[in-house]
Each structure stands twice: as C-alpha cells, then as structure tokens.
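As structure tokens, one chain now follows by itself in the form predicted on its own.
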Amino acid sequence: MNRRAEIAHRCLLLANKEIARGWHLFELEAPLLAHAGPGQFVHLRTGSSTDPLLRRPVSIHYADPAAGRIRLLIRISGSGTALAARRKAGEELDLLGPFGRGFPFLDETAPALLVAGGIGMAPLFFAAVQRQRAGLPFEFFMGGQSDALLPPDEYFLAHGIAPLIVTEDGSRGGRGLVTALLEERLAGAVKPLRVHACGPAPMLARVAELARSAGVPVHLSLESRMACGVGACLGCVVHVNVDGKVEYRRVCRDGPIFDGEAVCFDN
C-alpha cells in the first residue's frame, strides 16, 4: 500500500458552527486522526467534485483521542473554503493526514508565550488547551483586523483560556498589532520562555525579530500554499539556514513548525 493510501480517511463531520463572520468550527469523528498534536494539519478536500482540484491545508484545532475526535477551525478566504463552509452534518469529508511537525518543548516548565495573528489562532489554541490542562504556565496573545473578525472571548473561555486581545482599528482590546505585545512582554521579561507563533508572514518576521533581540527561543508555524501535502511537489519550499549556508526546506514535510532563528524572511 502506497503512503497517500495509508494515511487517507473518511471522516464523519458532526457539527459546522459559525463561531465568528467567516470562521467555521468543524467537529469530527476522526479516530485515526485524533493522536495529532498543536501544529500538525490535515489536507482538506473541500468539495465533492474535482472543483477546486487541489486541497486545503487545515491546520488542527485540537484532538481528543479518548473521544476519537479532532476540530478543524476554516476561516473563509477563498472559493475552496467557502465551498467547505457549506458542508453539512451528517456529510463525510476526505482527509489526508495528520502531516507536518508539530510544535515542540510544549511540555516544558517554562512559560510559553502563544502569538496567533487571525487564523493562526487554530493550532496556538490547541496548544493553550494543552498547556492548560497540563498545569503549565503560558500567555496567548491574540491579534486581528477587528472584533467582528475574531472569535469572541466566549468561546476561549468556555476552556478556561483568556487571551489578551488586540485589533487593528480598536474595537476590541488595544488598537495596534499583536507583536506590540510580544514586544512589550518581551522588555521585561524574565527568562526562561519560550515563543510559539502562527499567522502571516510579516508578523512572524517581527515575532522572530523581537525574541532574537530579548535571546528568547522562537518556534513558528509558517503558512503556505499546498499542492500535494506529502512533499513530492515542491510547491511550499522555504529558505531556512543550516550551518550558515540557505537552503530550501517543505513546510508540509519538514514544517510547518520551524525554528524562528533559521527562517530566512528576506527570501
């Protein structure tokens, strides 16, 4: 058997919730699935025919293996996701998967500092909910364009989780950008932490930036665009140096957690 055959599934969707505009909670029953950590994801096919053609990444909202079953977390943003947004309860969904690194060191003693900007929330909150039940100390820093757009603090506490939440035209929290957070956490900080970090490109670039000025190690989940998912395309390479020199590297296969030191944003 083939490895995309191995690691196929048929999954049962139990429940599409509309938690904030555009923002879909997907609950699965997915038992082969649900042994999947923070920061892995699985590649969606999104509709029932061959349009689109190719899939979406999704990154894992949590897992519950006791229960066998994952969440899913789609933010609408193109045609694919929006087709995936009117799946139904009681459909099943085609899933490959789980794929990639997840984040590591989250059983660690240090306090982590989580850094989600929009749908980077997905796998940061798995991670807080782990830490979380785990007894480990952490702080989630969250950021968006505007409250509307964001889950509201109902559904983080309903886990016994509580943000600090900032939007860019200030209707909800603090106006700004998420890593004026970070930075200002950041300035006095007493160390040992660690960060863990998913969202766009520029902002993991300044989250990098700012925990390579305080000496604190960084972690971050890149996004990309995916053909196949299992590495063979070459489509989501990224350059990252090893040993002084760059190289490329897949975010589906070696990522989609890289260490923030070795991510070459500049390229």
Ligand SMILES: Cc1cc2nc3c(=O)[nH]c(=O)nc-3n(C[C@H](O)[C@H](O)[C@H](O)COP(=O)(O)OP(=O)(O)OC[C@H]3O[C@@H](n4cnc5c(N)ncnc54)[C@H](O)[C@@H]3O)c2cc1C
Contents of the next structure:
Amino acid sequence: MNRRAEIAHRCLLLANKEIARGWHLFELEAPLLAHAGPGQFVHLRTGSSTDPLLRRPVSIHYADPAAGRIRLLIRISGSGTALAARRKAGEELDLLGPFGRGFPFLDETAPALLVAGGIGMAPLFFAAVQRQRAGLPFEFFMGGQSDALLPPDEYFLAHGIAPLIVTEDGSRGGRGLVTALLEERLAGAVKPLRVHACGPAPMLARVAELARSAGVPVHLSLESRMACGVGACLGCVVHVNVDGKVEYRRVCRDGPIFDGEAVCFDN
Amino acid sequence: MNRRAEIAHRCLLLANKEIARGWHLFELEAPLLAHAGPGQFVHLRTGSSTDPLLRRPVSIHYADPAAGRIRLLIRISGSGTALAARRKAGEELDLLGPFGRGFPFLDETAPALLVAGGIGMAPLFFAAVQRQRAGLPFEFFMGGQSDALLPPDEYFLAHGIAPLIVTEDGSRGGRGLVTALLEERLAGAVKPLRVHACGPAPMLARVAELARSAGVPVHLSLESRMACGVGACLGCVVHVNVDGKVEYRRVCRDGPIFDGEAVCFDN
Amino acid sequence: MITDPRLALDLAGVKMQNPLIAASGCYGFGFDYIQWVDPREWGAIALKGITLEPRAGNPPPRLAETPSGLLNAIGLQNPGIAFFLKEIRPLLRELGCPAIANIAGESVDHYRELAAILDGLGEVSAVEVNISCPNVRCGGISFGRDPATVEKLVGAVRQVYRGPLIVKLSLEAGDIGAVARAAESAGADVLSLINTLKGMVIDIHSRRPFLGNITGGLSGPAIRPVAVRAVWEAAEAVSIPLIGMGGIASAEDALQFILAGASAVAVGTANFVNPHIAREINLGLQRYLDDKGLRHYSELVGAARRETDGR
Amino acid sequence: MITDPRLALDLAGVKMQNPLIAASGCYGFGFDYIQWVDPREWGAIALKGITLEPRAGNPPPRLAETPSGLLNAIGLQNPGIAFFLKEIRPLLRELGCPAIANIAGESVDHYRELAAILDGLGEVSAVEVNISCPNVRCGGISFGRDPATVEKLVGAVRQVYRGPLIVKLSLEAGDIGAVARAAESAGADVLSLINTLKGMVIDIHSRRPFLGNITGGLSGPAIRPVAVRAVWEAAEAVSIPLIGMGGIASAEDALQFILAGASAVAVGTANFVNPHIAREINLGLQRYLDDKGLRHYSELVGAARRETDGR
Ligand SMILES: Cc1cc2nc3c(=O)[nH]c(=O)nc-3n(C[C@H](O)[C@H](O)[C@H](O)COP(=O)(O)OP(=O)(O)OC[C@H]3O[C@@H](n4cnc5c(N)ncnc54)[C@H](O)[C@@H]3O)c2cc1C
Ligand SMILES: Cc1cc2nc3c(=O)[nH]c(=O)nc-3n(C[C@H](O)[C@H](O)[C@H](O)COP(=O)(O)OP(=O)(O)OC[C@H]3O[C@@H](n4cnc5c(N)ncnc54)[C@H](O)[C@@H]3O)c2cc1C
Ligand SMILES: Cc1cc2nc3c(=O)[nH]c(=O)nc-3n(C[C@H](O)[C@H](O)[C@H](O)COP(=O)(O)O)c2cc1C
Ligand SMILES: Cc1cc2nc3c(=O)[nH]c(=O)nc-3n(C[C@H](O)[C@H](O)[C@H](O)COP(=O)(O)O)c2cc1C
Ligand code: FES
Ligand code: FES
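Could you switch over to the form predicted in complex with this ligand, since the one displayed so far is the form predicted on its own?
Once more the chain from above appears, this time first in line as the rest of the complex follows.
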C-alpha cells in the first residue's frame, strides 16, 4: 500500500476574532495544511449534526509552514458560515484539504494586480503577503459595500500591505466599484503583467472583460456550491471554453482558479 | 381575546455544572416557570438546527418562585441531551412549558416514600425539598449504577435531604436495586402512606407490583418519546386501565404522573 | 392574531384570514394549544382524522426522530364520529377560525357515510378526505394510489357532501398528476398534499423495527424538497387550488410552496418545535410582501411556474 | 484496509472484502479520492453512471442542500462508453477492489448495447443497471416505474450480460415489491435500492426553481427511513440479495439496512462529509460483531424480519 496524503484534519482553533462586521478570522494549528498556497481551499465542517449536511469551501487566507498554522477568513453569509463563526478558541475544527489548484505565476517577477471584491480578498491577501515577502511587485485593489464590512487598515498594514480600497457607499476610500478602479488602471500607460481576481460573479465577469480588452492575462477564483470538493460528484461545474468547445469543468478540482479568458459567464 | 399563558420561554442559562459523570445541573432565569410543581416538565429545544428536530422533555428539578429561577438536571443519554449539556452559562435556552400534571398529594401530612432510579431522581428531589421545607415527613430511596454516576452526598445535604442510596455495583451505599430496598421497607411494620416513583420502566413495574401487594397507593412518573408535549399529536401514549378498560393515555398531558395501580406495563 | 387583507383568502368557500392551516393530526381537535396560542392565528385548523368507529390507534412506540424528520405511527387514534358530533362539534365555534374535518375509512362506503354525516354542519367549514395515511392497514394509502380508485372514492363523497371538498394526496402514487386529475374530475374543490412518506427505523440493539407498527409516516423538514416537487407537479396537472405541506417551518418554506403553486399551506410537525409558528410565518409573509411591494400574496401563487414557463 | 473474514462476502459472484460499496455517482470512476483514501477500504466501488454517448450533464446549479439532505441534478454527465473503455477501463485494476459499472440509457436498446459491451470485461466485476435516475428526461426513472417495463429491460440486458447483474430501483414505483419481483424474474442477480427521491427547491428571491434542471434527486440522511422501508419491502418480495442505500453515514445506519434485509450497503452522500466513512463503518461493524459475539455479519442480514415474522 503506497502512502497516502492526509485528507481529514482535526485542527485546534487557536483564535476566532471578528475583524469586521460578520468577518471572522480563524487561526488554526494545522501543520499538514500549512504548505498550501494562495487560491487553495479547505472544506470545513461547520456543525456536527446533519443540518447543515455539507461542508463549506473556505480559502486558505494565510499559511505559515514554519509555525504549522493557517488562517481562514469567514464572512457570515448563510447558515453554515454563521454556525462556523460561533466556534470558540480551544475547540477542534474538522477540515478536509488542501483542495484545488492555487493561483499560478505567483512567483513571476513582473508586476501582478490583485483585484478583490468583498470576502474575495481572503485568498488574494495570501497572494499579496507572499509576493510582499518575496519582494515581488504587486498592486492590491479591493472593493466592498462599506467601511464596517471590511477589515480595518491596520489589518493589512500589519502584513505590510496597503490595498487601494473603494466602497459602494464611499464610507472608505473612493466611492464606487473595484472594477471601475481596475478599468482606470488598465487604461494607464504602464499595464500590469497579469491580473488575479476573486469576488462575486458579476464582478469577475467584468474583470475578465476589462482584462481581455486590455490584452492582460487574468486568472479568476470562481465560486460554486460544492458537495465532495475533490472532483467526484460533478456538482460544482462551470462552463469553460476548452479548445474552442464549451465544456463543464469542476471548480473544486479543475479550479477554483481558472483562466479568465476561458470562463463563460452564461449563468 | 382572552389572555393566554406563555408557552414559549427564552431563558437565560445562569450556570451549567456537571454534578456527576454526565449529569448536568442547569440553573435558569425563568420567572414564568418558577411556579411549576414537582413532576411537571419543560420541553427543551436542545439545538438550533433541524437535527435533532424535536424537543426533549425534562423534569423541573427545582423551582424557586421568589427568585424566579428553575433548575433542570440533565443526564446525557443520547444526541439531544449531549447537545444540551454543551450549552454554556450566558446562553439562552428555548423552553416550552410548564407541561404535565405534577405529583399529587404532596401536601399530605402522612409520610411519603419517594423512590428514584437514576435520573428519575430529578423530579423526586424537588418533591423531597418541598416536603422538607413544609416540615412534612418523607423518606427518599435512590438507586444508581455506581457512585460516579450519582450526585455526591453534599448535593443532597445542601438541601437538607439525605436519601438512602444503593448502587448496582455497591460502590456507594448498599449493593443492589432500589426496588429491593423498597421491598424491605414495605415489609416493615409501619408502612408509608404513599409511594411516588420515577425511573426506568422495569423499575417502575416492580415498584407498582410491590406497592400493590403491600396495599400502598403509588404514583409513577412515566417516560415516553414526545413530539408536541401538549396532547395534540397522540404520540406519547401508554396503556392505562380506565374503569376496567385498557386505554391509551398521553404521558405529556394526562401524565406524566399516573396512578401506579392503573398503568399497564405491557410493552 | 393577524388580520392583514393582503393575506386573506377564500379557499373554495372557506373564508380564511391567512393562508396557514394547522395540518391534520398535529393540532388535535383544535384545543390542545388553546391555553397558550390563539387559534385565530391560523387561517384554518384541520382536525385530527376521524373514522366511523372509535380507534385505539397503534401500539407504542409511536414516534421516532430521524434526521430532520419525524416518523409517526399514531394509527388514526380517534374517538369516532358519534363522539365527535356530540362532544367536539359544539365546541368548534369557540375556535374562532374555520375547522376542517379530516376523514378516513376502510372502504368507499365509510368515506361516504362520514361525509354525509358532516354535510351541512355549520361548525365544519370543509371536509378533507385522507386517502393517503401510511399508518393504517386497511384504508388510507391504498385508496390514494390508483387514479380509478381515487375517482370512485371522491365521486362517492362528492355526491353526499356539498361543502368545500379537499382531497389529501400522498406521494405513493408514482404519477401524482394522474391521481390529482382523477380527484379533480371526480369533483374535489381543493387538493392537499403531501401526507407523510412511509418509512421505518430499526433498533439495532433489539434487532426489531423501532415503532410498534413497524412502519410510520415521515414528516418534517426532511421531506420538504419532495413535497415542493409534488405541489409543482400537481399544479401542472390540475386547475383547482392546492394546499401545500411537508416540512414547512418558516415563511421562506411556506413561500416555496406558494411559488410552486399552493394557494394555502399547512404546518404540522413544526408546531411541535415552535407553537407560535403560525404567527411567525404570517409576519414573515407580511415582511416579504412589504419588501417586494406586493398587494396580495396570491400574486405569488404559482409564480415560479410562470417564470419557468411551467416546464 | 480491513480484512476481517467476518465481513467478507461473495455477492452473486463479486468477491468483496467487506459489505460496503461506494455508491454510484458519488465516487467518480474510483480515482478522485485515491491520493487520500485506499480504495481497498471498500468492498466494491460503483462507478459513475455511463451512457453510450458522452453527456455534458445539466446546467448549474446542480446542488442544493436541504435539511439533512442533498439535492443533486448532475444529469449523468459522463464521457461515454467509448472513452470509458479506452481511458478508464485499463486503470480499474489499480483500484484494488471490484469495480461495478453503472449504466443508463434512453431506450431498452441502449441498455442492451451497453451491457453487451461490458460483458466479459475483466476489469468490471458487475453491472448495475440504473433504471431510477430522477435527473434525466428520457431514460432513467421512467423505466423503473412499471413492472412490465422493468421485466423487459432487465430481460434484454440479461440476454447479453453474463456477469453479476445488479438492478437499481427507486421508490417512484408505488409498489416496490412488484418492481422488485419483475427484476428478479427477468434475471437480476442483485437489487440495489434506493436511488434518490425526486425533489426541488425554489429560490424565493428570484422566484424560480433553484436548480438549473428544476428538479433534482434527494439523497442523504433525510431519506434514510424511507430507504430502510424500501429494503424491508423488497426483502419481502424477492429472494435475491439486496444492496441497501440511502443516507447511510455510520455503522449503526448500515446495520439498520442489513437487519432489514440488505446483504451489502452502499454509501454515497456521506463520503462528501467524511471521506473515511468506509473505514469507520467497517470498524463499527467489527465492534458490533465483537459485542454481540457473532461470527459473521451475514447472521444479521434480515434478522429484524425474522424477529417480526416478516410482518
Ligand atoms: C473555492 C471557494 C472558496 C471560498 N472561500 C471563502 C472564504 O475564504 N471565506 C468565506 O467566507 N467564504 C468563502 N467561500 C464561500 C463560502 O463557502 C460560502 O459563503 C458558503 O458556501 C455559503 O455557505 P453558508 O452556509 O454561509 O450559506 P448558505 O446557507 O449555504 O447560503 C449561501 C447563500 O446561498 C443562498 N442560498 C442558500 N440556499 C439557497 C437556496 N436553497 N435557494 C436559493 N439560494 C440559496 C443564500 O442566499 C446565501 O446567501 C468560498 C467558496 C468557494 C467555492
Ligand atoms: C416527562 C419526562 C421527564 C424527563 N425528565 C428528564 C430529566 O429531568 N432529566 C433527563 O436527563 N432526562 C429526562 N427525561 C428523559 C429525556 O427526555 C430523554 O433522555 C431524552 O428524551 C433522550 O433524548 P436524547 O436526545 O438524549 O437521546 P436520543 O438520542 O433521543 O436517544 C434516547 C435513547 O433512545 C434510544 N434511541 C434513540 N433513537 C433510537 C432509535 N431510532 N431506535 C432505537 N433506540 C433509539 C437510545 O438508545 C437512547 O438511549 C424525561 C423524559 C420524560 C418523558
Ligand atoms: C403526529 C402526526 C399525525 C398525523 N395525523 C394525520 C391525520 O390524522 N390525518 C391526515 O390527513 N394527516 C395526518 N398527518 C399528516 C400531516 O397532516 C401532514 O400531511 C404531514 O405531517 C406533513 O406535514 P409536516 O411536515 O408539516 O408535518 C399527521 C402527521 C403527524 C406528524
Ligand atoms: C451527486 C450524486 C450523483 C449520483 N449519480 C448517480 C449515478 O450516476 N447513477 C446511479 O445509479 N446513482 C447515482 N446517484 C445515487 C446514489 O448512488 C445513491 O443511490 C443515492 O445517493 C442514495 O444514497 P446516499 O444517501 O448514501 O447518497 C447519485 C447520487 C448523488 C448524490
Ligand atoms: S464538489 Fe464534487 S466535483 Fe466539485
Ligand atoms: S407528545 Fe404529543 S400527545 Fe404527548
């Protein structure tokens, strides 16, 4: 019998801190997950009964292989995330993973532009920290509804990151959508080499459109409802252009990061 | 519209203390339930999801109308009680009640004999405290599996009660069943006027048999799975002799206390 | 008690303040909750099933909890129609909301006889014919499977009962549309669905079925997706109004049934968890109407079908 | 990997180390979990349903969570039999446990053709004929409702496939016993049941069905009581072995099916929650056998039926 990787992890929750209204930062002892990269996710069991039945995919928000720790950032958006948010330090969480393919090309030396909408910042923050550490250039654009629904500046500054933030109600940074920011930026003289984005589907559609017309490659982190998380159930598919043909691809296994050029935003 | 009683109570859990292995003592702020009597019960929502779906009946273990507080004593015996036991002080519990008819004749001046098996002591403890306070004579017999699975002596002494305890393994009090204790006592010269009992069905069957042959009236607190708790669903019935005819009676509404003479232990 | 004209309806002659019905078997004869809950929070109350003769019901245990569901095997315990007429009927006026009599029999004749007795009684606003109870050996569900039997039974009842006639269906019929059409063409005014699904639990320690009756009927949130689908299919098959039920425990759940095509909804098992469920759902429906700026909830009846061209 | 002789069985020719089968559609073609879970923890793996031609499957969303349940509408997405033969078949030997091919078609001819192709392939230990998928318009469930159709379809497959033949049933058939007998008399070696129950969820904000396919199939603990009952009824009707499934998530759950009459059990949805479910259930079964002092789990098959005189 060949040695197999661990899939199931019982991880000690070291801290659960609300860093913005409804945004919970989990610090976990998870040595076997700490090698995961930005864009990969864990599949979290939020409760212990059969309701809610399924796990919830949650991006790895930060991983520290040396310390054997990872962080998750969970925004309450329904029954499962609400249940998760109630977990207390000292409890054990039940995770599967790490799953999915992370953002590619994160070690490129040319500048990357990271574009996040709301909780979509969870994996991009990790990408930003990694580039920051490696001394690689990047810009980090972030959009949200309002100030209270975004982590405070200190949260980013503590990691040496200073995202450019806009809010829909103008309560923090400029007023507007992060895609408008991106549009402006792409119209500028010096274009970034590559865009990485994560956020709600309409935002991603617009990001893909903008990048395409600017001729800048873009990778998107897609969301989808999942059951297995490993590619077995075919439940999480999205339409993707493969060699000129539209085919279904599994967000969990073939993604969650897809080439923005290929994704079809038909639903 | 005539004024209606409260059925649903959100009660602050003031304390949750494990007083024996798997036995959780809940202290609750519940002014509208504090008038309830021994033998009555509340219907407790143990979780917040649909699994477990149903409430669990739990006897009122103690009620202090002046303080507006009640106590419950919950022994972990399955999914619902396990979930309940995890609730922490400061949380709110969702109770319905008070339901059911309590033990009758508790204010009689003649001596009463209270016979408890395991967690069956929950309502009888309340009865004992009440008689103790009123200066009415009683004896309290209690049986359990072993010392660790019963509350310590101090628990009873704090309320001026000193039950006669036997355990199946002899680790506390004599070795044996509480029904053997009862048998001995009923064989004595001076018989108690009345027996009240609560515990597992085989024990109650034996108590009823012993009381009947001794000619001593007996009231039993019966258990049954419940859905509504108010008499609407007919789910919790037991066979009872009514005027010579065997009929189904609802434990929740017609009981949980029944005349031991009438109960049929056919299932 | 909620009197919001946006929620009122006339269900085939039953005047209801709101579209919520206490489901049969889950609210006794209407009085078990009365010391705590005002019956007028309901649009109507469906009473416990009645048979010609008194029935003792099934041996206990009668209840088993399952994941998000409840198995019951009450076995139609009831005091019989004579007792009902004498002792219960006079009290029904005090309820303050319409009472629906739910009837069950072991033969077409039984149903006809029961319906004839109930015809014209002022205290009973409608009759619901239960042809879908999974918990009784003769009668109940065996009637509800076959369209021809349904047509015959409903036709017989229709001949003798002139008031609003509700026929309660189950899912045991493979083809719910066919059974629904049979009931409609035989003269049903309203269809209610679904009754419980037949299920069982085995006690692995005694190695016997847990319920005294071996099988029971599954209700509660577990069956909701199946029930919504049943309403969807029945709405496609017939044009008479539907009462949807099966696992409703919130306004959101009720709206699913309404959007699928139910004119009214019934709530059973959820009462056991939350006795103020009618009030809460009504408030939730009002909020939804507010949010969406609708003038009457009936604008929502079957709306999901229209959106999808009734596919 | 557990090799306990008390759990081994020969299921109509399929040699299994234990009575646990990964349910079709929930384990891909056997390899999606392979980097983490040893396939030999399973007695056998039922592969994702295959059709003659490749199928793209249904438009998303394909999944909706319901109380203790999962609605799926995958729509039999699969690469078709040709791809299967060329790309997947050669890999199956590496699994280390028997692979069961699950087939679905739109006509009796499709099923026959698929079965003929699979006949004699060493890599495929058995064929499971899916006549009960609620998620495909033509084919699937419509075949499984009517005993005469079942008999014809199974007979056709039987003619061309000589290996162990499993027929997978649903509950849509009002009378599960009749369908089971039809499959048995047409030559099925084993029956597996149940497939998912047809259900739906409506999105109250968009006011449309939530799933891209409108309806989906309900699986998971929510359907367990109904599934146990189906096995109970099928065991009464036939004498060939049964594979029970529907909401199994623990050894206790598996034992319910075994006591009801299943010789083996399949686990689908629970894999998504707990990928080590096979190992855990096997350990639980071993513990149960220890506790009760039994020499082989087969002593338990149908034991609850014997206790109740098969009532
Ligand atoms: C790869 C990936 C990574 C992710 N990373 C993160 C992360 O880092 N942090 C984070 O917070 N989240 C993340 N998510 C999202 C997270 O998994 C979702 O928030 C979660 O699945 C929603 O679960 P919930 O239980 O909170 O909400 P649910 O109760 O499942 O509801 C989720 C939403 O769906 C809608 N909905 C639910 N049920 C229905 C229904 N029946 N009909 C119609 N609409 C319905 C609700 O409106 C609700 O807004 C990620 C998702 C993916 C796919
Ligand atoms: C009037 C009344 C008063 C009560 N007062 C108290 C009290 O004061 N304190 C207290 O602790 N308890 C009390 N109880 C008992 C309490 O309600 C039960 O312990 C509780 O209902 C069991 O719930 P559970 O969720 O813990 O166990 P469950 O998970 O429901 O299981 C309970 C028991 O039933 C068995 N069981 C469960 N499901 C099945 C099945 N499907 N098949 C076979 N067997 C099964 C299990 O073996 C288990 O031991 C009272 C009960 C009644 C009726
Ligand atoms: C305890 C109980 C008793 C029931 N008795 C009856 C009955 O007598 N007649 C009937 O037509 N339906 C009966 N039903 C079915 C309900 O009316 C309803 O159709 C079903 O429970 C689904 O709704 P729910 O999930 O909201 O409970 C009963 C259900 C339960 C739970
Ligand atoms: C995502 C998913 C896909 C499925 N695909 C198939 C399939 O292709 N063929 C089949 O016969 N059954 C299929 N099923 C049904 C399962 O094999 C099983 O019968 C059902 O899910 C009940 O078991 P469970 O509750 O353990 O999941 C599928 C089930 C799920 C959840
Ligand atoms: S979640 Fe199962 S294939 Fe993606
Ligand atoms: S629990 Fe419903 S009648 Fe007793």
